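A single chain, nothing else alongside it, follows as structure tokens in the form predicted on its own.
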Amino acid sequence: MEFKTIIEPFKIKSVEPITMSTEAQRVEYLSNAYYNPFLLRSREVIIDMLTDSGTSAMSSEQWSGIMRGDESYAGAASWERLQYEIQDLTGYPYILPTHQGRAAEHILYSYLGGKGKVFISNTHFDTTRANIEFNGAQAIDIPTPEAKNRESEYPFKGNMDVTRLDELITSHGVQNIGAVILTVTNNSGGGQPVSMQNAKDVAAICRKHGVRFIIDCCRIAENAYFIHHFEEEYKHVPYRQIAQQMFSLADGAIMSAKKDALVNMGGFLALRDAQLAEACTSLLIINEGFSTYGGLSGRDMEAIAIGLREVFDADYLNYRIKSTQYLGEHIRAKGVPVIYPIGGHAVYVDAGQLYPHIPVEQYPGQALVCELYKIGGVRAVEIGSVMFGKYDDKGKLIPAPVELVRLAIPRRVYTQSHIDYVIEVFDEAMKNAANTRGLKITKEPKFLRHFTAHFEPLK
């Protein structure tokens, strides 16, 4: 039988304190730091949904591949280990360590990119994006139509239009295509995943236009669990043989570990082609460090290795989806509007749909993540106008498509009392939502203002 409790599938050995604090003393620490969430101190935060990079909790496996680190700079046993596990899950022959997958990104795109290129996409995350313009290209986003409804079943919005990709590799020309990038999951589009069948539309389509294919693959693990459950062809499969035929339609991988490799640092650019991989590794070695540890330490290697076994564990991926679920399911009762299914990683709450009173030049999704914090010292992140939107040549603020909020759940951090917790924190923000005001930038930079601007609350 099924039982309607989720347990978690792990004992917990180590634990780490919270600091709990008044809605008096957040008020102080949210002004302190600008209204901005990604300014308070972690002490100051007593749930922590920032983020799911580099938070996971890590397993005894990993803790006893950390003792056995070889740190020798040049062909390191731990760099080895690291080599064969991706190679194995992938099918690529040549893999380039990174610090993160932010800087697997600025090798490949800064290599490929630059002015007149164009890089097309599910959506594009926010360090994607960046990487990209930063060099002068442009990144274009053409999810699939169906992730337009929010409300409705399709368990695949994650997917990228394919029509459109046609078209616009056609309009721009083969040769300023620097790359086509499958997001799996679609963090910006709310989570969501990618079908094995989309993979292989876009896979075909790149083939016969000859531009490159590469899978932005940090989420890989949960995108098979949805795959295996939601798609027939695939239901008897295990969820790595999933992964490693989604690879197999591609050109290359980019990896930020520090999601579904269930480490606190790390990357890897994985590539097919032996010219382009040599190209990348001369980057690689200016900017990281060497080919056989660009950027890691041995003690990292090793807890990469293992936790990109581990996550495919069925056990623990029916836990992860399953948690993530029981947040979103649960405040969507409550009323509160999120981006339907629940995905893998986090719950995305549409604030412009909670706060309609609140213009997108106010910030919905900023007013809503400052609630959240200052009610139960719950620290969220705002997907929308302020992470993706622009200004025009006027100075007129061109808004995101949908002004979100995300709830990022740590990798086996957090118990099921935790989430209940955070439902809580919901009740009470619905209760004020209509009394609720926007927010105005003070201070911003040029790129990827999230994470440093300054705001203030409009009376």
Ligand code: F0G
The other form holds:
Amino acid sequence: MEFKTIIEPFKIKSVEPITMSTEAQRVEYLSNAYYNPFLLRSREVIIDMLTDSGTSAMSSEQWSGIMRGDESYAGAASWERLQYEIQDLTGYPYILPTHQGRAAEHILYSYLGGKGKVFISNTHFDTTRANIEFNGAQAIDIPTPEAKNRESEYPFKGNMDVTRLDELITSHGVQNIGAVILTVTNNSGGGQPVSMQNAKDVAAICRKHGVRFIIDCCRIAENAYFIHHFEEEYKHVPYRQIAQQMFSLADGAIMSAKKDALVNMGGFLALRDAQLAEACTSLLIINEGFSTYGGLSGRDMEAIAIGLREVFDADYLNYRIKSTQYLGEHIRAKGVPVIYPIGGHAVYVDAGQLYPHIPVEQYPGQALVCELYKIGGVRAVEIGSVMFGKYDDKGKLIPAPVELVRLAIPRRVYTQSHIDYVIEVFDEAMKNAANTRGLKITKEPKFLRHFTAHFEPLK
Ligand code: F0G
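What would the structure be for the form predicted together with the named molecule, rather than the form predicted on its own?
Shown next: the complete complex, the earlier chain at its head.
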């Protein structure tokens, strides 16, 4: 028989205490952090849903790998193991290890980018966009129009709009396209998956124009789960093979290993083209380290190699996606407006819809993030106009298309009772919704302002 209760397919060998706090303490902590949860200390947080990045619990196998790590400067055995695993998974011959995803982005996009170049993506992640724009190039997001339809149950709202892709490549000129980047799953687009059909369509258009196609693959195992379950053709194809097929469509991939490689630090760039790999290797050596370790220690490489296999385990992926859905479905049933269907690594709440009385200039997403922390010590992240807002020439805010809050779920870290607690916190947030107020920014840097900006609550 099939049971209703899906258990965590692991036992706990080592535990880390959570420091409990009172609401009065949290009010003070939040004020000390200028109402920006990035500036809280982790011991001030009860359930940390800031990110699923680098927050995974490693397996006993991975910890054993940590001990086996070969720390030789050149040609380490751990490097050989990692290189083999990535080559076997991606099919790309050239592997460049980096300390995390954005380091790989910096290398590839600074080489391919610069003034006059254009990058096109289903949705650029913030560090991807920042790395592209920092070098003077332009980053254009073209999510599928289906993504706008909040009510539709279309399972692949992370797709790229392929009609626009074709038009944009033609209108900007093939020679000006830095790369087309398919982010799977589409993190900034609500954590929604991308279908294999869409990846095939993107690949065909890129091939037709002779444009480079890169996959941002940091959640490719989670994406494979959705393809297996929602694309008829793939229902008998194992998860890992689905990922391999997707890689086979592109010219290269960037991975933040801090997600689906189930480690706390790491990343890589994998390429098909020898010349491009050579140019990027020079940048790797200047910026990160020698080509057989890049930004990683031997033990990190060992843990990534193991994690890249473990993540495709069917029981793990089933638990992973079902537990994300558990949170999403439960808060949705309470009337919390969530991006639907629920994606792989996180639940995205539409704070603009939850707080229709808070204008975008007063950041409804940030207001919800502060509420969740105050009520229950739950740390989430705003993915709206704080993260993606820009100013026009007159200093007026150009808001993000939607005011989202992301509840990201660390891999293999929290149990169902932790998640039930978060669901309860939402009861209280819903009760307070009409009285919740917005915030104003009192200090901000030029790039990636959400990490360090200071806020003040409005009366
Ligand atoms: N691409 C995507 C789709 C990401 O989600 C991230 C990181 C990166 C690239 C950059 O990787 O952090 O290793 O440098 N996302 C984290 C998050 C930070 O919270 O979603 P990194």
